[in-house]
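In structure tokens, the next block holds one chain alone, the form predicted on its own.
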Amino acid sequence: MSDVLTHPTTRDEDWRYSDAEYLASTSSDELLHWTEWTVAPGEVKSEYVTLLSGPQARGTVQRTRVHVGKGGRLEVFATLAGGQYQRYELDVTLEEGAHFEFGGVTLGGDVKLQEFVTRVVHAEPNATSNQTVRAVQWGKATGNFLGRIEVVRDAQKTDAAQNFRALLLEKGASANAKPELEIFADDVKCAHGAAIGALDEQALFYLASRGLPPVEARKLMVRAFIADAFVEISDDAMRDQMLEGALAELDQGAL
């Protein structure tokens, strides 16, 4: 197939919220490249991904395809806080009794566009998955989550969930959510939820009435908000590292 036909654009559903200019200026080889690996049966694999701000290429697209064997467990926790455009994509297939845990945070201002795109295939019975994504945006930045769950016909006893919430710190910031469920088995539990809003002014007033300065009050609320994405990290030190690393990227002007 020619490059023209395979090259993604914002007309494609999986790329609909992406940066059109970046897609047009980047080769298909870069945009469509997959890194592939496996989690062996019974193995537990944890990945921690942090893409921060600073001198970087104009955009970053990172795509990973993982096959999780019977009874295996894959954990991925990621923070996107840099680049004018960042896309982190995961395509996960689960065998019997396997589990996939994902926690992601987008954090950015100016005109940054950051997005998580996931596809989780429950290919065999008794597999479970849980995805928690939090977006914190200000300026004219955008945070996206496109999450797709597929349950094949014989994948009974599947338990799958995904949850997306966005916190917009300034007018002009935005977020997009596109949850999808495709279920062909009848004995399953699948759920998704999405919410987009601003900081709770009543909660801010309460904290201020207790003597907390406004900037500290706002930072405390943002901290609690994004902590949801990292709550399943079992290593306390790593959980704190991911959380504090994300908070360090907050633009003080947004608080």
Given for the second form:
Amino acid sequence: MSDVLTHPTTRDEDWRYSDAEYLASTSSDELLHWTEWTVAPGEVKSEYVTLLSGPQARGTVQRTRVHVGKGGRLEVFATLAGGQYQRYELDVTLEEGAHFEFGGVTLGGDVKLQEFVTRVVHAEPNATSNQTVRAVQWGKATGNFLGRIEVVRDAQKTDAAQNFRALLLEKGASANAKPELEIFADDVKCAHGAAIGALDEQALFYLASRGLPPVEARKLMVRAFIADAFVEISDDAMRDQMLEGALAELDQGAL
Amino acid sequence: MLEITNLHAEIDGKKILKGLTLSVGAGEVHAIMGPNGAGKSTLAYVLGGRPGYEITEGSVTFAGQDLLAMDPHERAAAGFFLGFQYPVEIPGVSNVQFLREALNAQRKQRGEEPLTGGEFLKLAKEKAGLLKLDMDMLKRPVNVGFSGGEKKRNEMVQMGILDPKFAVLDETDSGLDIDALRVVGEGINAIMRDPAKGVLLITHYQRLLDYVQPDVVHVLAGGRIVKTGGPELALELEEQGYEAVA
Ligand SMILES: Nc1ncnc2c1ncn2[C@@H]1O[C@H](COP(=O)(O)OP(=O)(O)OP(=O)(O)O)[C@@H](O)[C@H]1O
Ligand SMILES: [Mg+2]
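Can you swap the form predicted on its own for the form predicted in complex with its partner chain?
Full assembly next; the chain just shown is listed first.
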């Protein structure tokens, strides 16, 4: 559960892939702090989060709890591309007919550890959620997605989807997916998928055969890969900004 | 303009090309026919520079350069084009976007100015029109959800846009309906019939050769050219089969 009341360690399920050294060196106040948002009934809240590789703390843990009122819509799009440890956590409760849209990208090399942790509670009927996470890692870096979906007893007609794909550009990189479904209603659609792979060599050769140099070809493929996480951004300029911002963090050496 | 000499190539330890020699001059169209598994696509891939093949013997010279020493994208910039038997689907990457980048990368390597977005679109429209491929298809992700025939026509639109000096077309005719076959045949002529260009057409059927008439026909079997003749050889093969002729 996201609600560890004591100082978290990697023995806690939700922190199992996290950075033990960072947890040990950081105060409980910082790790257990939650930012609270509410989305009023029928309202839309869109948030764009980018934690890039500029000068910053060794680790970042950001946790946000959101209550979405009836028919409301929460959209969060996030890129984690920096830190040695970066964790972005969302705990979302949906009232009747509310929607939660999440698109997340982790992107990093070295020994970076970047993770999204979400908990979505479908507390009333007809709420929907859609989460798409794409991880691009190289070096000895790791990208994780821990996604928990809870559907309470009366939350009929829930439609919850979760999709995670990781692209490992080098052999030492890794990714972990941990979907968890806890469903107490019977008329519910829950879809989740996870896949971990490398760039498609056939596609790279096809692009090269048309004249694209290898680095350009790989960049184009990575762009297409992470674009999945941002397709639901309705503002074209914002979508481009998120995409280009993430791509700029790609290490040429890894391509 | 393309000289293949005693080419030996293997993949995963399996010898596929076993001493293949072939020469295509400028202004010529050569056809290669041959039974399934003979090594036709292997030859096409080796010429295109696909990773995974080991060249154990022989040489390939293209317009005076050592083709095998170049990376695939350098071969493209030098004017070499490969039309795939099975064009690859690339989700999320749009045809026009990658083709413009590819063409401009080629131009850069040749020391030419890049095309602007407008100039490129005009060119793409013209070539799509030539091959009767809907412009909307060119905006879609590369080959994703294209029918077999649409993929082949897309290959030819790409060839039209990139305007190569030499094209190896691997079964570009398979999967095409009767009308599309004519459109593609005429397209190949329009793009590649030129005293300064050359074509190697890999095919199983005479039909395409009715439109794109070859100067020379080769039979490839067991990893080598076992017979070479004029256009009449293709007709003979169609009537009598490989066993009798080659
Ligand atoms: N990775 C591989 N490992 C081992 N053998 C391979 C590999 N790839 C291809 N081959 C073999 O190489 C041989 C030649 O294949 P190729 O695709 O070149 O034939 P082709 O002449 O193009 O046939 P078709 O007319 O059916 O297209 C075949 O026997 C094939 O099974
Ligand atoms: Mg073949």
